[in-house]
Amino acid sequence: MTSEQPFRPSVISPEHPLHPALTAAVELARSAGRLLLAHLERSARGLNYKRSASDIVTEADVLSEELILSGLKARGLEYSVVAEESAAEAIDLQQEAVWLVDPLDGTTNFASGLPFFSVSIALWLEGKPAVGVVHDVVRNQTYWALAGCGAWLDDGRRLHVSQQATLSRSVIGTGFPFDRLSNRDNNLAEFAYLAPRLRGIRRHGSAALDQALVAAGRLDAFWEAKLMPWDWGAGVLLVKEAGGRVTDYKGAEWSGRARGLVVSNGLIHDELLEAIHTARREAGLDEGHVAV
């Protein structure tokens, strides 16, 4: 299925009700997907830096974000938006619904012209999360989930989180806060620790689409540090409907409310967060939800 042709899920009923929702979600997410393409050999233009060196906006992260919002409010899905180059200070995601959108995640990469970035989009429902979608462009491929309909690649192939049992034997992903050049909790002593007790571990730069990796059984495990809602808002969706686990660093079911995420096929998961408070501990870090 291309990215121009309407969506048209054949695992879920038309009579579903949040069918007009994951359809919208899919369409504008590629739809995006096409924009930054568009904009992908002109991407240093209009680039802006936003709380530090390390976190920047293109022109592609507005416009990608205003055609997503647009495109919500022409089908009368303008629920209440939390969108990360339009995000309010006070995030509430017990709200009846709202869009979680991230126009860009991934966007060092898009800047530099590496072919990793993606488009998220998520639906909560009075702190549950009900549709999320990550498309990633430049593969042309869209992850999306409907809760308690499985997670699902593009319109034909089941996600199913990796059999992979063994920590030492994994592949698992991971990423930096944008604060990590002045902050000491930086998930860097994680990074080391772990890094040599694994098969392999990946620095991608799009927590979206290295859960929607964690759901289609590519990768083993992530897990990161301060990430926002929009981060998070499609992929925990994805790992839980493929059959796999999402935590905080304690151990606890996700709830949004903690900044360090952990997603995983569930079989490594208890010995993941083991490594994760030892490398902690090691480093004079505290054990529980990271300090911001």
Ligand code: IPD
The other form holds:
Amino acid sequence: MTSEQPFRPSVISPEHPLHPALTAAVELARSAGRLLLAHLERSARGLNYKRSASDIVTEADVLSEELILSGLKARGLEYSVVAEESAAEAIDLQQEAVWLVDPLDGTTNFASGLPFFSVSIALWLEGKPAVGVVHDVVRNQTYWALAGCGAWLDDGRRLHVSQQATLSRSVIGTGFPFDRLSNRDNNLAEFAYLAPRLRGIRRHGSAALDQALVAAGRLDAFWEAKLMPWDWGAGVLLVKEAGGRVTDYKGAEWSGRARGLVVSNGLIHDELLEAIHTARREAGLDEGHVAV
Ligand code: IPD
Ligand code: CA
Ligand code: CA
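The structure above corresponds to the form predicted on its own; please provide the structure of the form predicted in complex with ligand IPD.
Below is the entire complex, every chain and molecule, led by the chain shown above.
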């Protein structure tokens, strides 16, 4: 493993009160990424099942989480933590300060040796995202955002959402929930309705990275239901700071309480919501409320 490179973004003043949290999140996400890469070739080893046959965890998920949490502690940034592999049942986002950590987003890809997975670290203050970092491990690209200061790639390329204004010309990402075998509300109705109506639909397998790709204008939108706070803690801030729109399925601004997330460039948002509603209505599902 190479030694840690300090992250000193020229676009954020070192005096900014969140500078230590931002630099910690970027540096630790990159370190965790190097750890994951070192484990990639033996990734299927030490694999365990969680809530279903499609919900897995590897040794690397746990080691990555340990690296991030001990790194935050070592830097004295010991706010409350909600990290996927050690999270309690009850999650309170309204706390003064809470880290939301996904140590490996895209475990299924990772365990199969597929090169699309990420590390996501966010800091939320009193129910609002303040710092968001998504590190694309294989491409070694770090997407980051600071509330009110924009969204950026690596050391200073400003991110903007795409300009695509027509749904049928859009390339959109999505994903399917862990309970897709046992629950009819599993996104297949929305997928079947939208797939023929878009330029492209993608199921990449890392929700955090998909949101970063929307922020970068590489995807025009992304939607998924039943994600957890560590899946969207950073991504929603990236999209907002890149000029996009972030809502639930009803079109209400994202607060973290709803189960269905829609992020987009803003221009196609209403059209996408309408399509999701139509698909759900035709399938006999509640338009705006996802059944858990
Ligand atoms: C999963 C990925 C996947 C999404 C799932 C998530 P994990 O996270 O983000 O793309 O469809 O809903 O649970 O388990 O790999 O961290
Ligand atoms: Ca995840
Ligand atoms: Ca994970």
